[in-house]
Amino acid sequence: MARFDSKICIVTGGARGIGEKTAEMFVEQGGKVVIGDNNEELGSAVADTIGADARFFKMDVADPASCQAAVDFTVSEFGGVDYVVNSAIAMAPGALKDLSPEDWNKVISIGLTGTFLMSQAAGRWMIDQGRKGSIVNLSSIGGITPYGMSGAYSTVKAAVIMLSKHLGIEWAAKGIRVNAIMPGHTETPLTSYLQDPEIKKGRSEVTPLQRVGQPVDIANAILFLLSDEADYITSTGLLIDGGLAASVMNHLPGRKWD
């Protein structure tokens, strides 16, 4: 039996990057997936590439009706919902002193409110059906270490960690686990600057494992947390950064230990 036989997952922000890789691997391991995204062209192409066990649903995670519609669509197409991966995010970088309310609210509405609304819609269905499940929310190393000039990004990613803990505690008795992951620098379309060989080299050199992350590294962790292998893990966060966050003291000038 494959790892996710008869299991169904919704992946928001699934049209590219970490979400795309997670959807692809979930189906490779026996499951069925609905890719939720606002980019119909990219999302439909990903679903077509994955094959018969994937569907695309155009959605706006900041709209509660759209999140509910995604759940209804998934139930109609595949018969239920077992898992959710919330990876949708918007970027509006800039210094906080200059950041417009519109840019602040855009990042919050997609990255935080969208995570809440999609979790709520799926969690409500699971609870009403008496169905156990698992939700993984994408935070970031930026959620535990402030990322200067990122606008609302670090604030949102920190809040996603707490939201995941909160949901995990509220829904534990219902058999629904909720966890967050905190990727470090990962090579995706959102981090196109890593295509610069010098930047990628510099990032690799300051990472203890000597490379930047790839979507498969993050997807492996997501699938673990979704799976029965993580059946006793909830309301926590998993840092996936090649040791970067733990190595800050190693990069300070001064005394070196032999």
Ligand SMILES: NC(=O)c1ccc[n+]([C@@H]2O[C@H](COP(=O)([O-])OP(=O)(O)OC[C@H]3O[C@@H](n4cnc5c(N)ncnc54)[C@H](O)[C@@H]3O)[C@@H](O)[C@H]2O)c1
Contents of the next structure:
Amino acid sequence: MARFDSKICIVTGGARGIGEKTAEMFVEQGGKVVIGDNNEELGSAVADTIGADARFFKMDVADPASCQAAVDFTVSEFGGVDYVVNSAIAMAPGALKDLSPEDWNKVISIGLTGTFLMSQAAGRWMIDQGRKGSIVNLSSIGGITPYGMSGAYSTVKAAVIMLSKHLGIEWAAKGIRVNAIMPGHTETPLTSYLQDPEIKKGRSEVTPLQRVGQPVDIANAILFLLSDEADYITSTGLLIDGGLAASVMNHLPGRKWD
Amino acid sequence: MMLKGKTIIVTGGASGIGRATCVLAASEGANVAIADINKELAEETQGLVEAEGAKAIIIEMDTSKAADAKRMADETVKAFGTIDGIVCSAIKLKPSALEDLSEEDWDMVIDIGLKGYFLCAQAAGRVMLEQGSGSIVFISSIGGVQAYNGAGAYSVAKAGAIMLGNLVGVEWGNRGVRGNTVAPGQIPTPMTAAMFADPEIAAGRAAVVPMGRVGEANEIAEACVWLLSDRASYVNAATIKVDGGQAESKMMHTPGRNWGGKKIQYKAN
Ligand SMILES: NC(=O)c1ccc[n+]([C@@H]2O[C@H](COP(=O)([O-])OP(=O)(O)OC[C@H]3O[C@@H](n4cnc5c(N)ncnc54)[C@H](O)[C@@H]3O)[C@@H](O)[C@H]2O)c1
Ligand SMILES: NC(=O)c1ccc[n+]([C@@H]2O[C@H](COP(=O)([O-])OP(=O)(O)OC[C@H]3O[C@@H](n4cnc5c(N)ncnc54)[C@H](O)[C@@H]3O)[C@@H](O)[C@H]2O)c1
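Could the form predicted together with this ligand be shown next, to go alongside the form predicted on its own?
What follows is the whole complex; the chain from before opens it.
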């Protein structure tokens, strides 16, 4: 029996990057996936490539009706929902001094409110059905240490950690586990600047493991937290960052103690 | 005056941050017990305290010895009648790569930097518990929240100090004794003098701090005195970072931001 036999997962932001890799590996390991994304072109192509156990559903995570529709679609296509991975994000970087309310709201509504709405829609269904479940939310290293010039991003990602813990304690007794993942520098379309060899080299060097992460590194951790192997893990966060967050002191020049 | 009439012990009070704390506490009206292994430097601190018009005694001691810690408390009570606060600052560094670190060097840093904190806090704490009031402050470090590579057992001792501060606060808080920790960033003191003597290192070390400069011993003393005082009467099991923002600066060192095609040169200063 495969790891995710008869399990059904919704992956928001599944049209590319970490979400795409997670959807692909989830199906490889026996599950069925609905890719919920607002990018129809990419999302339907990914679903086609993965095959018969994948569907694309065009949605906007910031819209509660759309999140509800994603749950309804998943139930009608596959018969239920066991897992949710909230990976959708849009960026609006900028100096806080100059950040517009629109840019602030955009990141908050997709990254934070979207994570809440999608979790709520799926969680309500699971609770109504008395079905166990697991939800994994994508936070970031930027959620535990401020990511200068990223606009509302760090604030959203910190809030996603608390939202995950909060959902986790409210739903623990119902058998629904909720956790966050904090990736470090990861090579995806979102971080296309890593195609610049100078930036990639620099970002590799600031990471103790001396490389940037790949979507598979993050997807492996997501699948673990979804699975029954993590049956006693809830309301926590897991850093997958090659040691990045612990390495501030690497930037201190000079070690001359005597 | 924030510490008028209070008696404060400062371990490691002969030098650096400990000395600055002795002098500031004195200027805020405290009697000061300078607990240090270095008598000569302690006498200099004593002179500075007396120049503030306050009283100071010297307790020549090794903070890692329980008998010395007991004597520290006894002599302070004998001189000033009680103990209202203690700041544990004594340290000795033994930097090394972990793969080369000897058992002796590990033990020395843990003995002074962690066991010594416990022994001195316990000896002074017993007096405070009896009195029903007191404030205990441990000097940790940014190295207690971030792994200080190359510093041997230092980071581990400093992380332990934070937990010890929390533990004191939790065990003794309901008996009037508060426990807290101060985590300094980079502070030029005799301990770090060799590094800051090198202008390139000094400039580099200032540049990695969000505020663009290193701190001063007096800026750490300010946090200690506040925690010792009644102005911090509900602050317990807390850690105050006094580091110019450095512990949160990792992403400052991430090269290249060109979200949306626009390359952002991120420089804090
Ligand atoms: N790549 C990294 O370095 C990194 C680091 C830390 C955290 N993360 C987090 O991991 C998650 C995935 O990141 P990624 O690098 O794969 O990003 P990505 O940009 O490659 O993928 C994000 C997906 O979200 C979709 N999306 C955007 N707005 C949407 C909306 N309103 N409704 C539905 N879908 C929407 C996009 O179409 C896209 O397919 C994000 O939450 C991100 O913050 C990424
Ligand atoms: N200077 C910094 O940049 C910095 C940064 C973070 C934390 N700290 C912490 O602040 C505290 C004070 O550091 P500093 O820079 O003032 O150091 P320092 O070397 O100037 O002073 C340390 C004092 O401790 C005394 N001491 C050493 N071993 C002793 C022992 N066994 N018993 C009694 N006294 C002993 C020394 O004689 C000295 O007077 C330490 O806990 C240190 O880890 C310092």
